[in-house]
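Presented as structure tokens, the chain that follows is alone, the form predicted alone.
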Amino acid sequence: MIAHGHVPVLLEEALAFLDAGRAGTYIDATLGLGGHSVEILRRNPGASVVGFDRDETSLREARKGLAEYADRVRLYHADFRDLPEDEIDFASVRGVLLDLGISSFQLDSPERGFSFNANGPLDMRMDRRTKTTAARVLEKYSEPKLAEMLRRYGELPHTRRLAREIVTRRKLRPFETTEELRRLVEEIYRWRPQKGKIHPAAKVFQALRIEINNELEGLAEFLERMAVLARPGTRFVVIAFHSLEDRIIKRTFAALSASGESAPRMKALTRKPVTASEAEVRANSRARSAKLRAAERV
């Protein structure tokens, strides 16, 4: 499914790891635009659909794209992580699936100001109904706590020169646009283009997104009370974009793995990440990034 410019990243191998072919319901925890909710539904007519996005537009989006399949879907405006577990059948979940991050629907889209390569408010809201926003964050947060955000969510050096001149600037004048932070950032990094590197923006932006929307917070603990609602044979693939994400998948599938006081609730069904093909980053430039991890109930 393309829609939007919207391709779903790692389709073929995130359905195959949910041995997406089974009858019953698949929880889309992440559902964006429902690429991978699309195929699911095409693919097996016995098959039927959560989804649960906090991005009203998108959202709505994906509704469109799944009118098709209107009768095999629900669709919840909500945080993955506030999932209602008593409207949920979990005798009948075959699989939970995370596409963590953010999506080019939103990266195409100014307005909401994810993105350092188009000018925008400064927003960054995955939920509008939120009402901190990255000028918030910029305008209010100290300089040792927006040091500390930036080396954490960003993982960047220099991170107390960085902060120090946001907190210099905005006395003079706030910070109200994308441009106005990109060329911030490219100053203090004296950031000249230069092949197989990352723009410093892009990790600052992914900070200040992270801090915004509160992304890994509940992430592991969410899995984990899967983990127990899940019935066996339940299969759960997550796909994260940056280390962080990864660092806390990896972590808590191979404690849920483990066998301690308890017998092992979860048996993990990738040893390393999944990452995609050559084909698929050269059709699919985000998919560069993309690391899938798949686990199966026991």
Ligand SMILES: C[S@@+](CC[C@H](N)C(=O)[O-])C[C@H]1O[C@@H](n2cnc3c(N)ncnc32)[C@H](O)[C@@H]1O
Second form
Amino acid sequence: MIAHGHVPVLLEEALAFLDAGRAGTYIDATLGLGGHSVEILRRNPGASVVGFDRDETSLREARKGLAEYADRVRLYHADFRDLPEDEIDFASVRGVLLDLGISSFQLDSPERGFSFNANGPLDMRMDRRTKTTAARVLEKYSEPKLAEMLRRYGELPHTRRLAREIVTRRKLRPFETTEELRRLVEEIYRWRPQKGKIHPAAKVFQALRIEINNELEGLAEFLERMAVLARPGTRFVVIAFHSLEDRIIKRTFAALSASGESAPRMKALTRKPVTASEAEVRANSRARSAKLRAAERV
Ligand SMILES: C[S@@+](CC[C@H](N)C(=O)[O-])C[C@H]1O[C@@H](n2cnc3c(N)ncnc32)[C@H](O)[C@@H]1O
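Please move on to the form predicted in complex with the named molecule, as the form predicted alone is already shown.
Next comes the full complex, and the chain you just saw is listed first.
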């Protein structure tokens, strides 16, 4: 079932690398609306899913979409990095899926503040229990801290200038809406829409989102922990949407596949990341930047 016009990215590729026809449990660490999970469950009556999402609204929607398979589904409103290992029988786990970042459902909800294309409050929290919002970061961070965050997570030029302007303007009036921030970014980067050019606000919003949701920290450690807990034959599939994330996945899979002091724990199944076909990108522009990497526990 595809809810809210939501289309799972790289669906066939993800299911093939998970080898999701095998009976057993699949951990969907980033459930979203459950687009990948519902297909695993629909196609394989011997499959069950343990799903995580730290966004309560998404989880509620996913639960509705997965209702038909409720007896084969267990869902957690939690960060996958806090996965309760004692509650999972790793002997039955066949696959672990991470489809990182935010969903189109989140992006298309203006009240969440993820999108610079729609006006809304500067929130950007995936989990509303988190204290820090984008507005708070823009209000509280020092100029150097803002510049460093924008450079590191947005991979943008001129971040010192942008940070300086943020600090100057917030003294007059705090930033409250996505539109206010977008306008400032357009001014600083002298934005003129051009075919094939990415709006600089996309990068600024990305940087804020990564910072607020602490998206990169603990990703490598999560995969390392899973590699210890998983049994041989368990497949890992990770879909990343920006280079910072993809770099972490690439390095972690490479390190786990290398023979060092101990035998390798994984075998990489993708040398280069798998990307979406032209047809998929045409049908779903979000797929454009998706990079899938897979590995198997050995
Ligand atoms: C790209 S979407 C997943 C879409 C899903 N595969 C589908 O087809 O419906 C990513 C989801 O993961 C959640 N998420 C991101 N980081 C998370 C984390 N560390 N722990 C739990 N959920 C997370 C987001 O809230 C979002 O709903």
